[in-house]
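Only one chain is included here, represented as structure tokens and corresponding to the form predicted on its own.
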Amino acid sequence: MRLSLACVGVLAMSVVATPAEPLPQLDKLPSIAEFPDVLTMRDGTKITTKKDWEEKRRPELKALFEHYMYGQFPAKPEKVTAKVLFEDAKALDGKGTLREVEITFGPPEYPKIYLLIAVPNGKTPAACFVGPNFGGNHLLTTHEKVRIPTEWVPDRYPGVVKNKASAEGRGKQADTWPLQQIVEKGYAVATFYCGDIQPDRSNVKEGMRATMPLPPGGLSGSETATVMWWAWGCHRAVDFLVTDKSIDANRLAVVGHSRLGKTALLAGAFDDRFAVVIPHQSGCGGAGPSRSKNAKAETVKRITTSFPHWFCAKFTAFGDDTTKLPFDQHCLAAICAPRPVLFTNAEEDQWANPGGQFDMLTAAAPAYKLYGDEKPVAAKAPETGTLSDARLGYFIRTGKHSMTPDDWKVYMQFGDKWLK
């Protein structure tokens, strides 16, 4: 089964506003020590209204994410379509319908993402968690008409040989994306490997990066970064969950763990048909403050050398000295107002900063203040093992960095107070 899905989307996507005027070098920009204020232009009027943080500050800030963080958000496709690959409704123990949908979102050449949909059965339309997933669709599940990745995969995946995945991974990290326990709840998930938009290596041109013609002008500093491809992913992804009668459109939450957690957290902030965001401890360049003050954390120094495709190449300039940025990560959650943004750590993954992803919380609430919240964030972070479900929800467990059943249940339960 084909659908066409040509105009979904097209009033639905934030529109990134270009600057009046070009924006400064690096060496042109001021130095701000401490968090820029969420509220205060670029030329120092402040904003006092929601009008004026939705037309002026709102677009001010994703124009500069795009130019110095995460490259220029790609226009939406001008059709997107749909092929249902298979459909079980007896999956999951007979407690949800499984699916797994090509969509194709450009010319034959353009790669395609294979989303894979677990819906509750009787219990539709339900809430739906979209997120992109490390290593394949086929690790989730022992279902065998699941797709295995044709494109490369990182070799640290079960069933991987020389970077091609196999059938040795089915169902091997289930844990990572859990479908029984989330459809048993009465929830829906959609998920697809992140390296079907654009795959986790710099050194190839592949992916989008491959069939995208280059912007006018040529090389910038600021292409579209590996992080931005993925967000835009979870994008198309919404362009078709959207069309199915099964999913809710009003009650989406985008989720992902580390770099995909990144993604959760941008893809959230430039499309406003995500109703709920959840980062999973995505520290530096995620949740994670630009201006650390954590010792133990990833610097943006050492995130930009050692996964420089992540960013684009404007952001590895800042490594030296973080304070000439003229945002920090406050200000892509202050973007998602005013709907809900969980950040979610563990106590040992210091390297993601969970401290001050907190006081990221804290720096973008003025931002949700101006839609009539006045405690949108707790007044101090919650003891460990307990959720903050304020609209700027926290959460913190004993443990590492990894995303686990355990994990799932806050997610549903955040879910259960704002998905309703």
Contents of the next structure:
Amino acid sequence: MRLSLACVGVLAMSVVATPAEPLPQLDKLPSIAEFPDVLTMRDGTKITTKKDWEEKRRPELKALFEHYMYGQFPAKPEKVTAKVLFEDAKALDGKGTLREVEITFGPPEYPKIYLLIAVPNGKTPAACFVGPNFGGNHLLTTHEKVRIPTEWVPDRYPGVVKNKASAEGRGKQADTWPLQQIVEKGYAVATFYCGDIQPDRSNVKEGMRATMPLPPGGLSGSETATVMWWAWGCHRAVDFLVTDKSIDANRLAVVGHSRLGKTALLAGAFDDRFAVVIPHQSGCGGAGPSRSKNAKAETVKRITTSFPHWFCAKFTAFGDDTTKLPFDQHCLAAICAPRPVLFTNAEEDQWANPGGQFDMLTAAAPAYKLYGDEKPVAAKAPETGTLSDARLGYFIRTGKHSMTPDDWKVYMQFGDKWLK
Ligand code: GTR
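Output the structure of the form predicted together with beta-D-galactopyranuronic acid (GTR); the preceding block shows the form predicted on its own.
Let's see the whole complex now, leading with the same chain.
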């Protein structure tokens, strides 16, 4: 076992986009029945150039998403350090090297991220899929050195008793992040337990949320919410990965399923170190429209009632009138332009609104066209089981809400086009 302590970077504080004028309260926002035009500024100015997109509209959209939906994009920590906890060069049937790295940032009481990394032997530096997982790294492999989370874990995951993970869970969800299948295809993969950064419950002062001082003027309603913290955690994983010689820093894809798919899309939109963005079955609050026309899909009202902590407090009020939103989720995809984005879905998972997600890609396309891609999205959603690998890619399979080895084949097929 090799133990090393490396400083992976001293980072400047990020500049948080502050709009020139305070953004209006919901009742002062105009009602917009259809998806707001991605290239029209709030003041009505039409964007026609890449320069104006990057300097005006994209920052405006980011500020709007922070203010009304996900909460403030937190500053980068000044310093991020990493310690290799174990390394096994003969893991995954000898096909890969498996490591776990403890990533530390901020004062000692801050949470840490435990990043599990699998790299294909003899094929480095490799492109890498990066993202959070639901219940702990130990669920993804039987390897005995992999750490068991000590944070709160939902009881529904294997081996969890009274919200404590245990060795009983080892390898029980290996299909969701199939490490060996991924390294055999020549890709690396890096994942961490989302609860390392922010446990998925609302009422306890813990995780990164507990580190935030109460603002002097009281709560604004735009405090950093859980999905934003998870996305921020993905960025901290990248802080380390870009220093790792076995990973190609220019070929990182962010991936996540469901609530963590919402996270993947947000993480990709707010950090262009991700070359490719893959939110899987992310639905409402992710790749699915808030102005949904699918009666079977989750609504803003429903999601903000069931999971208020995923979003900032201001978002809840839009549940009663989504036409007041100054954006829809196509704008989040558009922020990623010109980087490839893939929305993946399942037919029986109407809750995640597969059809609405394709509409979001179509509505995001004008931003991609500014970069010279004349056909960034397919004219219509592809047949079930067929990948559309356009820059705004789309895939739908048969079956249910889940993340499976077959889904990973599709992510890698998309990667073969855009990460080579
Ligand atoms: C559901 C929620 C969805 C989705 C899903 C998940 O209960 O309504 O938005 O995020 O959970 O994360 O599995």
